[in-house]
Every structure is written in structure tokens, then in C-alpha cells.
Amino acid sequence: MTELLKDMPKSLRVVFGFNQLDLSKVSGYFGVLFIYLLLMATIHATMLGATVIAKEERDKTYEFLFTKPVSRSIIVTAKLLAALTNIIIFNLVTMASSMMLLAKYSHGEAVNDEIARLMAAMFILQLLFMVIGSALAAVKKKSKKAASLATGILVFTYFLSVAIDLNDRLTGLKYFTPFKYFEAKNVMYGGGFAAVYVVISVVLIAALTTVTYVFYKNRDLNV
């Protein structure tokens, strides 16, 4: 398999995400499959992020909640605690799922510990993904398509992120799109996460979480 994917062209193992991992390693297997998983997860992240916050004006409740005696920011807080409990147990649920699956087919082979650093990758650009959506939702007017344009943003991300694979002079867009920071190659096979990338997300997240309450806070709702 190893040399049959070595006469794949470049494209090929790019798209398919078999580029610079080792199919013999059930390691290398999961990290292929791993970019399809975060795909999953950073979805959900953004279409919940974006319709936690839009969910009143989409359903018509907005009457029930805003009558009661709460201020706005106590309300974002609930809706971004409820969306970050569901972001959770998606990921432990994958993580605990993936370390009992592999587990039959490692023959040996340490990966739980590759497995538990891709989870946290991953945990990381759902928080991520999460306050986009929440954020476009909040500045939007029309709040109901915050989450069809968080999702298109995350589609042009991956995308970017494949191009750059594909041609090496657009590397200098890796800052741009959140699919380069933590690759399963890098994380299993690097040493881990690496610094400028985490920082550049937790910069991310806290801005985006302000956006969210600072906009919400003052928007208008659409009756």
C-alpha cells in the first residue's frame, strides 16, 4: 500500500489527505481518516454557534426570553455554555469511540496518546468555528443566515488549505486558514502543537467572543 500510494500523484494524496502519513501504522490510518472527522466537528461547531444565538429570532420566541428579567449578556453567556457542553461531549465522545476502535487494530502500537493530541487539536477549532458563527449571527441582521455563511467560510478555509498543500507558493496564506495549524502530521509526527498556531486561536476566539457580546448586546432584533 505504501509503495502503491508513493505512484499516486501529488494532487491525489494531497485531496485525499494521504500526504506524508504512514498507512502501514494504524497511527497514520487515523490521522488520514482525522481530517474528515474534524471536517464533522468543525461543521456542527459552526452551524451551533450560529443558530444557539439566532434561535429565538429564527423560531419567533424572542418575546419569552427578552420579557424576562436578565440582561443580554447573561443570555449569550447561557447559549455560548450550552453550545460549548454540546462541543464536549462530541469531542469526548469521538475521542473515547476512536481509542476503543483502534485499540483492536494497533497490534501493539501506542496511539492514544496521538489520538488524545488530535482531540485537542480538534477541541481547539471547534471553539473556534463555534464564536465565528456566534459572532456572525450577532452582527448580522438577518441572524437566521449567520450559519449558511460560517459554513461557507469554513468550506473556503479547507479548500485554501488543500491549495496551499498543492502549490507551495501560497504558503504564506497558512495564517489565514485554521485546517494548517494543527495537521494530523504535525501533531503526531511534530512534536505537538506549535506555538504560534495556539496563539493565534486563543487571539481568535477571545476577539470573536467579544464581537458576539458587544453585538448582540446592542442589536436590533428582527421581528
Contents of the next structure:
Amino acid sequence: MTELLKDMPKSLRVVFGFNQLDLSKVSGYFGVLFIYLLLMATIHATMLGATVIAKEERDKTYEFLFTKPVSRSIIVTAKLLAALTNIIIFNLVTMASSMMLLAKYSHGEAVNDEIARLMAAMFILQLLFMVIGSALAAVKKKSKKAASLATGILVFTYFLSVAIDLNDRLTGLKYFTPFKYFEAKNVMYGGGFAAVYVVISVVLIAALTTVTYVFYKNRDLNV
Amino acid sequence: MDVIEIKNLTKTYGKARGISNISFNVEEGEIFGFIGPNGAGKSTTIRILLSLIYPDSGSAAIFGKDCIQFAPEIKKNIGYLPSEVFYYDNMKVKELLNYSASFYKKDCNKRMKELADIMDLDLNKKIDDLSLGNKKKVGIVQGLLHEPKLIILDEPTSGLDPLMQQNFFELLKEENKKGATILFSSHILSEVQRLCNRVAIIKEGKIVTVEKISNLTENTYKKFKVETKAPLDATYFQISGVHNLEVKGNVTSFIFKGNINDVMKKIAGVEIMNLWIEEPDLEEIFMHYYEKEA
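Could you switch over to the form predicted in complex with the partner chain, since the one displayed so far is the form predicted on its own?
Starting with the chain above, the whole complex follows.
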């Protein structure tokens, strides 16, 4: 099996995510699978972040909610907390089901720590993409379009990460795609999270959250 | 005391829409009409008052407090009914009303039931299943259940059948008697005429006039309709004070403001078949304001 994969051209291995992961081990298998879980989780987070902010205008319910005696900041806080709860549930369910399923096939290999670490990485990226979505919804005049734009950014950064794997000369661009921040092989075998990416993520999340609040507060609510 | 003070409010949207330099005051305890055709800027003004949108310049105060800076505090005492009501579809009427009530720190249950009774609204239906008129009723109950001191209504009667309109107007009069101030925006003049003490007429984003309804309809204006034996020359009644002059065959009609003797002399100068002199309704005066500006 391993031989077979090694004979595959590099580009194919990269596109499928086999590169540098040992598929004969269950952790390696999960590492390959992880990118797809990550994609699903981040798409979910992006859509959630964008629509939770945009939906009052999309459904024209803003004339109800925003004429109540609460400030916009409080409403945004409640909305972001609701989205956060969803994201946490998504993450925990993914973690629990991954651990249960892999336990059946691990043949004694301890993978739960690795899974937990990958899920922690996934959570950071979920948060990041959620606030990318919410910030876009707060900034864009037509907030309805925020979800598709945010998903576009997600797809673009994902393909950028694949392109970086394919072409060494693009390595410098790795800071621009969150999909390169916490790669399975590094998180599982390389001893965890690289500090620089954690810092970038935290700064981005904080900045985009601020953008969400500031722009939404000053926004003209209109259909 | 002025419940609403609007000072030089300006807001421009991409194209021609918006308002420019609007100022008027609404006094405590009055029912104030805000009238103009669709797109004249009524909703824009109201949305600024509710801080849904922000003005480019100028300011507005409600209960003496700036409507942006103190928005959450002011809104405790505002009830708002938008021209089109949209709610969360998968909620029941009762759930939505309870949700609405939860924003105001008082028990609104009793009032909610009373209002639902008056408006003949079934609290157990899903909002999704309601007709336009019934959704509007939800809006009315929702806007009034916390007994607001200021009620803002944006074209509130659309979708309501005449009977419900009647109930609704009675309800508003009652609230007004209890001390609520009402800002009533509409393009239907007869309903404003029925309800309001004063009215601001808005056109293309500018206030044309603010007057007492009684001033507009009584005393100053008379509506003339003269039927003559032979068709009149269109310019015969063209004297100062005559507006909306219209000649249709043997019938000439116009609105007159000024010394009534002048116009009587003119009428005496021709052979007439019939003559009507009436108080004009607001609509005709309104048209006059619009023509003057055009």
C-alpha cells in the first residue's frame, strides 16, 4: 500500500492529501481524512458567521429586532455567542465520533491525543472563518452576499494551500492561507502548534471580531 | 414638551431618494400625521428616528434625548409598526409576542391578551400561516403590548380590512387619551384627516408645510363646483386665490382661498345651472401643495 502511494506522482499525492503522511497507520489515515473534516467545519463556520449577522436584513426582521430597547453590540454579542455554541458542538461531535470510529481500527495505536490536538487546531480555524464571515456581513452593503463571498475566500485559500504544496517557490505565501497554519502532519508528528501561526490566528480573530462590532454598529440597516 | 424634535435632518441614498434638511416637532399627547406619496422620505425619516439608519447631517431627539446616542433607552418607550411586517416564520404568534415582550422589563401578558381580543387575533397560529392582514395584526399587538409613550406607525393600515381599521383607530385614540403620542405616516389622506391633530406634508424629501388639520380644511379653503348653461372659457375663473381649476364641459371646479366675495361676483356674472360649495378634503389641498411646488 505504502509502496503504491509512493509511486504516485507528487502532484496527485498532494491533491489527495497523502503527502508526507503514513497511510499504513491509523493516525496517518486520519491525517488524510482531517483536511476534509476541516473543510466541512470551516465552510459551516463561514456560512454560520455570515448568515447569523446578515439574516435579519435578509429576512427583513431587522425592523422588529432593532427597534427593541437593546444596543446593536448586545445583539451582535448574542449572535456571535450562538454561532460559537454551534461551532463548539460541531467540533465536539466530530471529535467524539472520530475517536469512537478510529478506536475500532487502531489496533492498539494511541490516537486520541492526536485527534484532540487536530480538533483544537480545527477549532481555531473554525473561529477564524466564522469571524471572516461575520466581518464581511457587517462590512458589505449587501450583507446577503457575504456568505458567498466568504465561502469564495475559503475555497481560494484552500486551493492556495494545495498550490503551495505543489510548488516550492510559493512557500512564502503560506501565511496567507489558514489551511497551512495547522497541518495534520505538523500537529500530529511535529510536536503541536507553531507559535507564529497561533499568534497570527489570534490576532486575525480579534481584529475581525472588532471589525464585526464596529461596522455593524455604524451600519445602515436596509433592504 | 416636544416628544420628537427633528432638526435639519439630511440623508441621501445612492440615487435621488432620501431626505434633505427636514425639521419638525411633535408635541406630547398629539397625533401627528406625516403625509406624502410613496418614496417621499417618510420611511427614511422614521428609520432615522429608530436609529435603523444614520443621518448624513442634522439630528433628531426623542423624549429630549438624542436618538442615536440614547437609542436603547429611548426605545423602551417606543412602539413601532412598520409598513410591511416580517417575522420569524417558524414561530407561533404567542411565541413571537412573548419574545417581543421579553425585551421590556415588565409584565405584558394581560395587555397582550386584551389587544389580541380587540384585533381578533389567534395567538396559537404559526406566523407562517397568517395572511398579510393577520400578520399586520401581530404587528399592531407587538407594537402596543408594552404600552409605549410614543407610537410610530408607518403606513399602518395596508392589509387591514375596514372593520379592523376601525378597531385599530379606536385603539389608537384610546392610547392617545391615556397619554401616548402618535406619529402616523401615511399616503392615504382621509385616514390622517380622521385621526390627526397636526400634519407635516413631505414631498421629494422636503417638508412642504406643517399645519393643523383644522387649518387646512376649515376656514381657509373652499371647494367650488359650478355648472353653467354654456361651457365656460377656461380662463374665466382665473383670479388670484383659485387653484386646481378644472373645466369639464359645462362643469367648472376649483379650490379657492381668499375673499369669498371676489369669487361670488364672478359666479354672479354667468348663468349658472347649479352650484356646490364644500369644504375640500385634505387630498385636494394636498394636490394643491404639490402643484404649487411642481
